[in-house]
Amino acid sequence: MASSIARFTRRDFGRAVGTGLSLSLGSRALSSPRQSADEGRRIGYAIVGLGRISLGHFMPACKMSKYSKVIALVSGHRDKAEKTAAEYGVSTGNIFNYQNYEEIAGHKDIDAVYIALPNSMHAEYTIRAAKAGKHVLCEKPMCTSVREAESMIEACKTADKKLMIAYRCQYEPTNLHAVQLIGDGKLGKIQVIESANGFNIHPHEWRLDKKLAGGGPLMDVGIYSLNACRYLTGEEPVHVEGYSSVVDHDGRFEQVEENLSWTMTFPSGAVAACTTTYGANTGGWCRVHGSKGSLTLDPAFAYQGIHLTTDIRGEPPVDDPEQAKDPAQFATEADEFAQDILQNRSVKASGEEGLRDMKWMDAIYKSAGITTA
């Protein structure tokens, strides 16, 4: 019946985490908003490339955020900067293109960079960046390879430049929540995990050229799948196992994979078992069972709408859909990464957070047969 229903609101979240529980993720930890830095003092971003994610999603959430507000623009297009600039009262003395992007380093209003290039820029753009004296929050996935990976970590590093890799998931209240139930034992242990992530992919995307991509649908959405996996588990797989097929032979996947499914072992003992595609929309959703119940994000990733519900022994039901509309989970991501850089604590999606993923989706690729960049 409804009334047996306990809805565990996001309020009531708050004021949990409020009392001194953590989330846990590995070794960091996840935690309601942690303390607010200068009220006075923004994060001025310069946003490297003016693409959907940019103009649909980031730079909007720039607008409601607390501690983020857009200072540049990197773009090819200069009509179309200009165009963006105005919108945003950006001085076109803040517009740059792609041959003269190191002249972000003489503008000291410039803190930090947002990269929402094709993956196979993310490299080259977070670098020069470190070089001119920037952070750096650069859009998943982190790059196309390990190596590219661990060359941006150790740029950031020799520039003492913070870098996050934008894992807005892990900043985002419903996903927080379903880790709160997991780390205090709600579900008993943990025994399997299932995750698929997909869409019907439309022909002539730049995702479908593998050295624009470095993949296919692994690198596009199903990270989000090995994401969730590790830190709803707070653990590190021990073994994966990945399969690949093309279904669709209409020209679409001459470069990429279409289908991939895979599947890990944790030290716990407990496994998981994902699947991506881009050619179905499965929608994107985990589902977590164990010993005394499990939940359910369904969505799990969307940029809006995430919905977690549970069915455990003993326990009331949880109902938890997130209230907050598009794109406030981006605005979340920009003030966490602004305050990382305003009170100088450690970066929670960070570089080695990214490059983890890096090495799993190179070991699922290899083990599915299929040659990495």
Second form
Number of protein chains: 2
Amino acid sequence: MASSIARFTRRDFGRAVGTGLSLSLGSRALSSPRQSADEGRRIGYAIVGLGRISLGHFMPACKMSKYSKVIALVSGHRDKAEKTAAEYGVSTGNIFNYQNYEEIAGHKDIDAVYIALPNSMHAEYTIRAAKAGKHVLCEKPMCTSVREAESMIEACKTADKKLMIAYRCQYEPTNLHAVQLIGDGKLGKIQVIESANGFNIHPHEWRLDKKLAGGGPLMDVGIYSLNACRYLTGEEPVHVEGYSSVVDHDGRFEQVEENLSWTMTFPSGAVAACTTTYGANTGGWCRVHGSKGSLTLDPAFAYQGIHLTTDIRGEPPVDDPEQAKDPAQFATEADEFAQDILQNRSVKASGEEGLRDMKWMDAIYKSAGITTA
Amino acid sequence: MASSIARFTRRDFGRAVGTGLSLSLGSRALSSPRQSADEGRRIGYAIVGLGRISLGHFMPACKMSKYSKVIALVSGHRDKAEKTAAEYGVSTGNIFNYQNYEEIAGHKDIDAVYIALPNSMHAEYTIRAAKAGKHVLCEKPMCTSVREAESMIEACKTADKKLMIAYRCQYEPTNLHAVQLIGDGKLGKIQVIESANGFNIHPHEWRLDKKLAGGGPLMDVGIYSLNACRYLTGEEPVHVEGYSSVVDHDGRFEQVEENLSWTMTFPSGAVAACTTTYGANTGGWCRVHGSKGSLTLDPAFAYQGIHLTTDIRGEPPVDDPEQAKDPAQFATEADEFAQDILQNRSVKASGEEGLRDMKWMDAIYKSAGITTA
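Swap state to the form predicted together with another copy of the chain from the form predicted on its own:
Every chain and every other molecule in the complex is listed next, the one we just looked at coming first.
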């Protein structure tokens, strides 16, 4: 199966000439085939945390990637790690646990770590990896507090290592097509954005434990809406305000919010209204309305099947369903960071980008009267 | 063409057993065919203001109604009024202007007035009608301030006349189907509601004149979302908060807001995020998400074509497009109020109901830093 990067360059609507946030990716994606010096070299990832996203998505994605491979595993479960190592051809000498994690420093074949642990562990394992001389691709949310995010950035800077936050959607062609349309002014001036992302959570998930998760649905899935409003407009909010609530007093929401709605206003005057919940399957979608027309991403944030449609005055309707199947978005993500490392490029979804979301989430939580770390 | 009322009773999903706000209508709609004493009697409406909504919707609707007829006209344009009178078989003796409006008191064939004037005139012409002994069906928004709304209610109470605010959607079968599903618990506990309503306004509309309109898109079209969140949940918010902005500095928005986003929280814990705009065609739609499933009304507030769909775990999907064509919703509205009068029923979309929205809009405006009347 062709990688998403290759497919990306074939798309016919000129995404390469992206604007704002998409520009850097667009030009990089096109230039990468010419970087012949890097052909054949793959970045070796140590997978930190063997949960659903690692085993079900990121690691299978590495198999179909062009620049990435799984070279090491970090897990608290030796049996699980050995079984997984056998499946991925990882040598048993490259299996680590959370105690001897620093030993990755001595393994030159490990270029980077992919951190897919509960949120509260992101900062520690990023900082330990940086100190061990490894680049870091860290799952979203970046961490559980602004302070942690700053210390992660500082640690990677000090170690001269790259840090990327796993914002899949910032590299996903259908979302980038939306960014492109907006950047090209097809929608006119952006006035209003609506977005939602939520699901009905099972009890006993670690996500319901505030110490592990840092927060509720906002940090877990609402962050997609927040991030999308920012990359779609290319603007930072001037104001955010949130309200939270609990409907279900069934024990699930003793530590984190169940529902949260928030508004954002942007310097251009665009306003956004977003919702997130752990109590209902709202799907994850986004609508952007400008003076000339509207676009809808629905789904907007899924692992596959992202679908862009438009309704723009005087323009033929766009109907752009994502073609690639899961885990292609993860392959793109892994390969983009791999190329950042191989070509010493700046990282698009950088630590600073993650920090911005951490700051906005902190502001939303504070406005909703929710204590943050 | 069959009236909406007749069609309503034929629908097969048991709307008659509505809950909350729909209950009164459901039982009334079913009982009306048995009110044989009223058969053949039509309420005579004096149409106050011959603008688009009167000429294009309400008056044609009276022609297809069962209990309503146009009996008089009130207009500042004698020529237009005479032409319209001829078309509707209104005697020239029943044409009034804004100066001699009180003379409707002496015309026993005028039972009620339908007020379709700029918002700032709603209070005055409601109060003058009540004093002239006429029932009042007043377009939304009820008026331009809480104080005016209270005086309208007081005037109608003093005169022992009925007052209805023209909330079409509270009488529209597809919206009522949604109310029914929620009331029956099909969606589980309601967690999150999203709604938007907006359009790109032409310059020089009276709606952009704050003295005439009272406010911007919130009062004009956002009110549909606000009202829907209330009738869909059957709850009054415990908190509202809004943010407004102007993107287009093209002269249109010197007096009223262009964009407004707001959040609401309800006693049950449900949260809502809504947007309204005069700068983009967002359409008017609503999504309600509960623990068991979701429903979408899209469009939710249009004159025709309202479309309800559901996605509920373990339930067959509902796909309920409104069958009736414009101006059927106006016929229902006219006939419901006509029956309120004929049968001396309480009014569902009462002045008190309009007052509640006025109070919430006032609170949203105040939170957004917008001065209200």
